[in-house]
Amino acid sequence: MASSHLPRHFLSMTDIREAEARAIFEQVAHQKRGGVQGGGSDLPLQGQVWALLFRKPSTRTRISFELAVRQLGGSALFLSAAELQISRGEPMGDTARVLGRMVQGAIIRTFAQEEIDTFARSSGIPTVNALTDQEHPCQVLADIFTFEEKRGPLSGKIVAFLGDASCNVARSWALAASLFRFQLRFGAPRAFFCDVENPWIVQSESADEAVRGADLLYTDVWISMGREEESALREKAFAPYQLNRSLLRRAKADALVLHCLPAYRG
């Protein structure tokens, strides 16, 4: 797709203005009241390929991404890393450079943040961050829209994340606080602080003191993927971090829960 501007990329919470982000909520509201997905004409995507190339499993995003694309009026190509020649060890800047003589965007979810970068770098074409190890944007803008639509806007609010907050979703949440400017309580051990330091953000190892008067409580697995052989060990340590009805009760009466799934129950 040849183009005199630059594609814009979503790789990071840090790519985006808080305008941006709000002018985006409008618009999936829009559709939500019955624009692209009660059949209407806005179809920006219109005559476009999108790429969704995956290294890691997915349910949620993987169809949540290609029914997006689609009803936008574009074409999803699906392409698992495992039937790609990246998985016999051919550079992300070449197959970059490959799909970005042949489609107009690429939605990526893979475990390096470099690779996406590399990505976005060396294919010309606008690339999504779908989730990496290093942040999980569209997750956290996806919620903060979920908590403005029962809730009201976020800024001012409390929101609490428990667990691993050193996490892709967790640094994610992070960047966002000082975007949408809310305050964001960590209930997690120390060796698993956030890495992400900013004045909207307090870390605690008491789960109580990061849930009291909360508007928003929010978790994630303690094992993330890649993380398997650190089971036992996370296990041990986040066991006094779980949401549950005692701690739920510290919060605010009307709190919302959320967690960016899959959850393993029980």
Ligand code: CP
Given for the second form:
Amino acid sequence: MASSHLPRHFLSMTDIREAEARAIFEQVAHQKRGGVQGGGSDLPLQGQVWALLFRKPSTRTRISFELAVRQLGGSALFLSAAELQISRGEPMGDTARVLGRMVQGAIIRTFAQEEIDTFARSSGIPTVNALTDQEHPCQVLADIFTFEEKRGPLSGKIVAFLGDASCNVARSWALAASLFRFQLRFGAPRAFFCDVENPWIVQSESADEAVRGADLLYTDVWISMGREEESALREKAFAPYQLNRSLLRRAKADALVLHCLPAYRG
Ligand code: CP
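Following the display of the form predicted alone, present the structure of the form predicted in complex with this ligand.
The next block holds the full complex; its first chain is the one shown before.
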């Protein structure tokens, strides 16, 4: 049953403070050190069922969340939206009210951000964003954890994001820049600039300028899920922003390259 206190959600990078993110990173490092693989002393989800409601395909996110719920002591219930009544038009709010009475938490991958906001509001259970058209906050937290694990604090460093700066991952990076205080340089066609503005972001149409001296190079698929009809336009627009060896040479010698995957080579 849903608990009586107000649930805490993670729907956007704006839902978290740096200190909370750092506490999560410490917990993750602790779990990794302990080699937690299906059991351990920290089982905060013991006795709980968490639903994974996915309206889009997923490999990494689905597997890592399912395993995480199990490793934290809970049970994961995977629900493909294609097999739920939402696919026949049942409103998200109705689905949320049903799930909220039966499970203790939800991890949602969907299209519009409003859908996950509706789910969180209507279900009354903790809800986590596993990707919407607007954001992919867990992805970016995991990326920052990875960078810091290998290179130390991201604060004061330069991150270059190439390609579609208007996509969900780019928007979560943009919000993370002010949270973690790093410079974020987008190299993207003007029509695909990010709509988030803060003092930590520089947007440029020059891929060279974006990557010069960068500590971390990041790119994402050019054709996000749901944008397949724009394939030809996007392939042409993003070709000058392809992350390749020549561009990599302009970054710092020990720069890391990250991609949220799946990656399409060539
Ligand atoms: N990065 C990411 O979200 O991957 P999946 O689509 O495979 O979950």
